[in-house]
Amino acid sequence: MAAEAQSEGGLVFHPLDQFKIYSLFGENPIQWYTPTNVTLWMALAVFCIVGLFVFGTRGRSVIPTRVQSVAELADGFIYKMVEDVAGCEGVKYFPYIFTVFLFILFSNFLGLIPGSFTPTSHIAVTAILGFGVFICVTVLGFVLNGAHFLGLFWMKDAPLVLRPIIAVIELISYFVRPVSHSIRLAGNIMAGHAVIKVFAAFAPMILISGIGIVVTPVSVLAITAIYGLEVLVAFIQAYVFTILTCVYLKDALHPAH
């Protein structure tokens, strides 16, 4: 969380300080192998997923427990999404898509814990997810369809004179996919957390200024409302990332459609 201090009669706060990456052990320069706060919270997300889907469902009761019901609901929800969007042929790739959804979902929700860190607020994390989907889908498209995968960019229904222009536009939009895929997720998560921090910085105003009698209650109400919105955004962003992955998978499986 950003530091707040009274300076020259006001508050000094830095909403983006909460996104800083630091080493968990000492002040040594961060290398690719250095355990950081990002590493910690990504690991916690993985542990939560394992706890829910491995330990929470190990009984596999006919009458499911609450934890098992949540796991089955999530499984059925994403399975139906993959089947509806990508078709029956896309179901075989359900484990990968489900894993991506769960990782984003748990990372988003854990980031809502006060004092925590949200890995998906960093473009470095979401870019790996976005480009991972892009590379997998592209390779899969060529493996399954060969050169016919390029038919994705050639609009046969368009007038002949417009097809080359449309092909260029489609090619550019295709390579922009991983960028928009990753920036959309990181941008929405970062924006929400930054706004909460801005309003939180005004909450202590009642302690240092008379205007705080009005500002502090408004800040608290705003924080509560935005936090509730962020709970919804945490799920929606995981859902959007997943359904777009299913759409891209459908293009790889059926490039001529």
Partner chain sequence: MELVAAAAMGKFIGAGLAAIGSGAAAIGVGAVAGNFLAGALRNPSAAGSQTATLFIGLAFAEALGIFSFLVALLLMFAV
Contents of the next structure:
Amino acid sequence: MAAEAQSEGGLVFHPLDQFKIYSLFGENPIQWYTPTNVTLWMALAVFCIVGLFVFGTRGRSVIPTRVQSVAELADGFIYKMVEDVAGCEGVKYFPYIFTVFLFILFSNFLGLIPGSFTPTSHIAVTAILGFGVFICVTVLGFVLNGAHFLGLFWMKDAPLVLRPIIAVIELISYFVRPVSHSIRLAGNIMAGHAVIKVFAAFAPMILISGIGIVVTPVSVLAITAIYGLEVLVAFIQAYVFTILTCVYLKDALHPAH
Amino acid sequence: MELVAAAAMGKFIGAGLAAIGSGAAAIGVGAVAGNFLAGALRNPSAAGSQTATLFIGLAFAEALGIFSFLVALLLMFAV
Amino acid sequence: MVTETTVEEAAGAAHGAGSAGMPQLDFSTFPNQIFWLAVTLVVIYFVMTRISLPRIGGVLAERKGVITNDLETAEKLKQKAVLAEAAYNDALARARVEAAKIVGQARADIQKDLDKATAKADAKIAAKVVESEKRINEIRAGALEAVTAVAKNTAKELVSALGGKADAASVNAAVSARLKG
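Given the form predicted alone, corresponding form predicted in complex with the partner chain:
Below is the entire complex, every chain and molecule, led by the chain shown above.
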């Protein structure tokens, strides 16, 4: 496809090249332990988190510095979300949820740096996160509630005839949860980055043909606008992933509606 | 060879059709946000407590658009 | 292009992500990503639970304590301020009474002085009036005497000019009788 585009107008479309995974050192094939760009950008996310939450809060000051107040704000934000959505019993699982939130948030934001790599745009990463949440929540539900957990699928207030049908639908929707949970995150991030790349491919049009006088400024403006949208999406997707985790956790803690 | 060309053409047509789903998701997201706004303007004091619900609704509506986008991408690049 | 893609897919496992396929669906990189994701999450989790969350929790608790203490102190200080204000008002009222007393005293003193001075001045004026009256009487008496002398002389002259002969004693008696009448 790239070759076709090149032969037509000289434009090069590689919207998905930015998601490529390559070994950092040398050309050797990627084993499970190979340090790749995934490793690099995840490590950068960890460094940013450590910088914010360890070095930023080093002062332990009662009157917080700017960085410390950001850390406290993030902590309070997620803590309140867990408390509001999952209830008081959910607070026990706050560190896990906060870990997932921070990882997604920092991966998303670091991925917005031009030329960077976004771990959360990969199905493999988000699927592990999503299925991890799904499995943990399901196991937790059975451990805490035993067979009562199945009450989640058996609507007591529905007419008796409809109950099996509703149970089947609920069961399907329950098992679709991790899929939509993970694909939502990866798809959103991938879509935004790919769209930016597509507009970026239109940007050098001015070097190729006369219509570029119109196309190039429009595409640069579009990149700017979509970049702003992507900053929003980066935060909202982390927020949505976290709040859905809390909702699923609530279902496990209180299966009766 | 003509069969291959027809398959390629079908792929692109399919991808384009799948992209309609994104527009449908946009309608859904708009309905969610618009209804939230209408309710919030009617009862602003209750709006603050429902933003979490708003975002969950937006996420569910948007996820289906993302699915259709994914189908388009798969048709373009993976099939 | 389709043939290219299938070739790429066939070779995908060896070459990593093919240029045409989606890198997301290149299963050869999955173990790598999953491994590093697990490492990252474990690291973040331990950093959070071991260092950061206890620290933030401590800071928040400390801040809460400080705020409570400060509020208590503020409450105490407010009470003190209320007491101080009451004392101040008290002192003010007392001072006002005192001032009124002093003013009254001063006024009485001044009145006394004034009365004394007025009395003195009155006495002086009275004395002066008496003296003046005496002098006026003297002057009046002098004037009467002069008028008498002039009248007598004039009468004597008139009598002599009219051809009469008048002795001093009868003229004087006549003039005196006229002046008295």
